[in-house]
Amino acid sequence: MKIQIKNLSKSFGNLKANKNINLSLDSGIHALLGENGAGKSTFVKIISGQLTPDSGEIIINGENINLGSAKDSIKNGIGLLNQDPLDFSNLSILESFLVGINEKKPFRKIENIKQKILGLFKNYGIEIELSSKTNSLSIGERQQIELIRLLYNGAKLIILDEPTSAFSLEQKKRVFETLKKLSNEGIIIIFVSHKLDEIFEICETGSILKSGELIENITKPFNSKKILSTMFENTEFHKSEQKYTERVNKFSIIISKSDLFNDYKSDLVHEYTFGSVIGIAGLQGSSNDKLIKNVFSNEFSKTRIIKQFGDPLKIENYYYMPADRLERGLFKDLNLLEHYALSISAKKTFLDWKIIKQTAIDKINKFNIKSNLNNSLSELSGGNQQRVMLSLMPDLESVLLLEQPTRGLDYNSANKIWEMILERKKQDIAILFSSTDMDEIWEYSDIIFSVSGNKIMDISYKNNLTKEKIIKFVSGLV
């Protein structure tokens, strides 16, 4: 298969998305690598059909394609593995699959499906039931479903939009593993990330895109040096000493035994500082994200936040930021400026579009959002959504619950938006986020939850653990 890709171009309004790229691909794992906002994810919707770009054409195989048909990038084998997984969610898995499974025959023997998809389940260790609902899944075990669709559609060109962020490490392993083997069968594949060990690991060949543009195409060996600096304005980050005062209020974190490892008779209490923050650490497929909604919305188990314990006063704001950014957390068919119309609504009985503008244009500065107001979310990157729902926190004291704050994020990027999280220490109750990542976890936790399964395995202070001791609990070795 050849993929050739010529004066691609897209804009959203004033915001020139991609410009004028050319790019041809015959074999291999190909990287496309970019801060957040370089056009990355706009060039892949273009190329997998869904977005229909203002000028360009793509040619397979000698042949041009219809630009902006999904269903026509599919018939060509070109499938895309989205950072978002791209299903039913209220359906079962097993109806998800065959709503996208792309047959021509007009009569379907469900058994012998069945048995394919769970062929293909097996060959890449996926342990998960056909018949469970597609919304009880993590966001890396719906993108491991999406990985077999596209396998099982005879997809000769995939492209993975960030897909690691959400796997844990042996499925990272077992995906590297299958992408490596369909490459020497034939198969080109688009890898965009912005983690370079990945990039290294798997690629042999990758493309730099930055405000829109295609601006180096690099091979091995790579030079990760070189490369940051292509990629990024400034690559140097110091990390500010943030004094903090120590705070006098406390409060309480009521954990029900049923979240708890060991066989308790009774709900555990820990009192904490105000402005601690909380770091839920666990594998994917773990219960940290479950942990972190359940605290806001008491779905699960009793787990929760109070004053102190004994007091009788409820806390009045919490702000939740879900890891499904575009079914959760954001609405994809609003602009920027209704969003924060909509953030502001519930307070008050009339609004004033000036003040609302204003401060929508103050939010896109502070926290560097690449979009303009008339912008709707679906139009953004994935990393701008993440800044866009992170804008949107309540400026009141509050306890903030984050999923995943900085999926998807580059390394700049997810630096500056922690940046802005630790401000809050001085202002709110308390900052609980959870994350795969135990780099993450550890940099930035006072005190430290570590999760296995549906089970809390270990509640300590940071002071108190090593890294080591987290890997062991969130694996489930105590």
Second form
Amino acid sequence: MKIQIKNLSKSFGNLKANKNINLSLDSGIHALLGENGAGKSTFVKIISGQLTPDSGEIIINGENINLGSAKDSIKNGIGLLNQDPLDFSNLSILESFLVGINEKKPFRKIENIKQKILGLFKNYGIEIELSSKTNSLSIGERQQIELIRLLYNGAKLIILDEPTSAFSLEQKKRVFETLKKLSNEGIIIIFVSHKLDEIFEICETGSILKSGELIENITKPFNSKKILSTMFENTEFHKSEQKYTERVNKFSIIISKSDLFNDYKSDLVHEYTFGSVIGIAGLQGSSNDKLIKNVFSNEFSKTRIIKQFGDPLKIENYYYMPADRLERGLFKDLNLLEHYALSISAKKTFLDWKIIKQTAIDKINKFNIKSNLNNSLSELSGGNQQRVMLSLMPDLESVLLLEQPTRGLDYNSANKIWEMILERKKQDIAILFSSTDMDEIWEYSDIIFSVSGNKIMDISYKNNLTKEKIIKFVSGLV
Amino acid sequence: MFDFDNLKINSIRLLLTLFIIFFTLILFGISPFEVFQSIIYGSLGSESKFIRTLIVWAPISLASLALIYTFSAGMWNIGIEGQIIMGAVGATFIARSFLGDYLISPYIQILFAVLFGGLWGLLSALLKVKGNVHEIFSGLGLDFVASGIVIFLIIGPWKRDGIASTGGTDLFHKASWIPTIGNHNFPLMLIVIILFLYLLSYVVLNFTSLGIRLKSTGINVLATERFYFKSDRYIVFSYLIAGSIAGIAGFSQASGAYHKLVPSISGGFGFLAILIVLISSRNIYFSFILSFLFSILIVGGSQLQIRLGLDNTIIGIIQATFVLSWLVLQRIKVENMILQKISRVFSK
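Coords for the form predicted together with its partner chain, given the form predicted on its own:
Then the entire complex follows, led off by the chain already shown.
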């Protein structure tokens, strides 16, 4: 199969999401890189027929395909694997196959379909019962099954839109193996991601998008420095190398025995200086997020933080930031101003809208939030929502509890978020964050808690650790 | 904080809705002009008619106000009918007691109406918060219980001497009726209460942390904890406030409209108020106005039979057409288009 994309353009109002993109692929795994808002999703949606481009053509094996028709794209063998599996969580796997496959006949021989699916499963080394419920599987397994479903429907070109953001290491390994196998069989794969290490691992070629334009095509061996500078060229890009003064006051973390791994001999009380950043490392599905939440709500165990001197910590001293921004963090139908009202009015009966407005304007500027005060939160981009959450941090000396603070953000946005968080080292008691990204843990933590399953496997200062050790701990190896 | 754009859009929508009602009436072979004329004449044509309209408006506007609180907190307070009924029971309890013969009676009645209605609301809230019973089921259940209680009281302990009929209790002593001015029947006290409560609620909903916390509870219960408050508490608050206000609506029905307790004391006004608040999208000014429009329809509609020989079920048709076309218009947002056209004409 050969796909040629010629002069593809698409704008939304004044925004040019894709500008004259040309690309030609006939085999292999091709990476699509670019920062948030570079136009990757638009491009992918056009190819898969979900969006109609303003101009341009897509030619498959010498024939023009009907643009903007998902049906035609599927017919021509284009399959899209979404970021989150779009399946029916309460059907069994066989049932969701029956719904999702491309069969015209009203009556089907289920036995035949079953055999065909099992054949594909066997071919790609998938060992999952067809009768098991979709919601009993991990996200990685569901994505694998979605891949098989695309193959069943005869996909020759598979697009993966940031597929690994919810995977554990083990799941990632399995999906990557499947992908390599598919590629060897001649199926073209377009892999959209911001994670360079993954791209280096499986892709042979790639294209970099920036502000809607395809600015560079790259081939193996990749040069990561060059790629990063191309991706983020002209966007202000710096990593702060500020040194923070050591503080003298200390706080203690008292760890409940039930949270510790049985064989791990550790003191139950750990003492750290104010302003320490504690990274809680764990794989997807481990209870690293739960540990963070527990400090705020005490619902899972007795692990808690106490100050050694001065007033004991009150609930207002904690600032908890959940990983899912709109589900548990913010109010999607409230506007920005009302969020500040909610956070400022904690102790007051009456609202002074003048003061609230002033504070809101200050915070929006300080945290570089691109939005009007009257925009409701659901209208903001993920990065802006995250900045709103950060801007709602109380001004008083706090314990920050951040669940995956940069989830779903690109490299540059994530750096900016971290700059804002590290700014608080001077004033806050402690900054606890959880992450599944070991590089992030390594980069920003002073102290690292490694969690596997729902147990803490290790607690150490970063100086006494190596990255490899952390990976071993979070994988459950001691 | 007055939202002029919203008012503009709602006004245009109101006109469009009336237009649709016109056509619906024509389909039935009825002259819309005559119908509207007689509705307006029947409800506003004389002082006594106007006062009757006010007496009907009082419970509807109060129930709407009550529902604004619970809807803000995201609660479908179907139990509003029960809360009105229990308010009426509270008022009747005082009116029938030894206090009923004194002029102070109406004021004590209000207290008891608030108490009874508030507690009935609290029941729904506790079932929701503690027992995890969906508020629609508990509300519906408690509505049935409340009307059961009323019938029991009317044919049981509070029955008229010698007769056990469902026609209602004895009339209250005159002192227990809602006070009016001089020889007129104008229910000044009721109007003062309504205006005061609306004004107070405007302040509470827009300028207090209670208001914004109720609203956020209604949007996302899971995020409230992060802002240092418990959504459960605010759900209970909303029900207490709503029940109390609905209780006053019940008092108005018992001591203002019927001067006794009757089985269908709530008059279905609670359900009507649900429609009003849905239509107004919890907007407090618009609920105020709409509840008045609906009371005009109800009072004026009863004149239709006398004046035009039409059955007054036509009012039901008008009400239903109103609500349905309103909701459809709200959904398809033609008003914005019209508004843009208008502003373009004026800007030239």
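Residue numbers count along the first chain shown, from 1. Values in this document were obtained by computation on a predicted structure and should not be read as measured data. Take the two forms, find the largest set of C-alpha atoms that superpose within 1.5 Å, and that set is the rigid core.
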| item | value |
| --- | --- |
| Yes/no, residue 24 Cα shift of 2 Å or more between the two forms with rigid core fixed | yes |
| Flag for residue 333, CA shift 2 Å or larger between the two forms after aligning core | no |
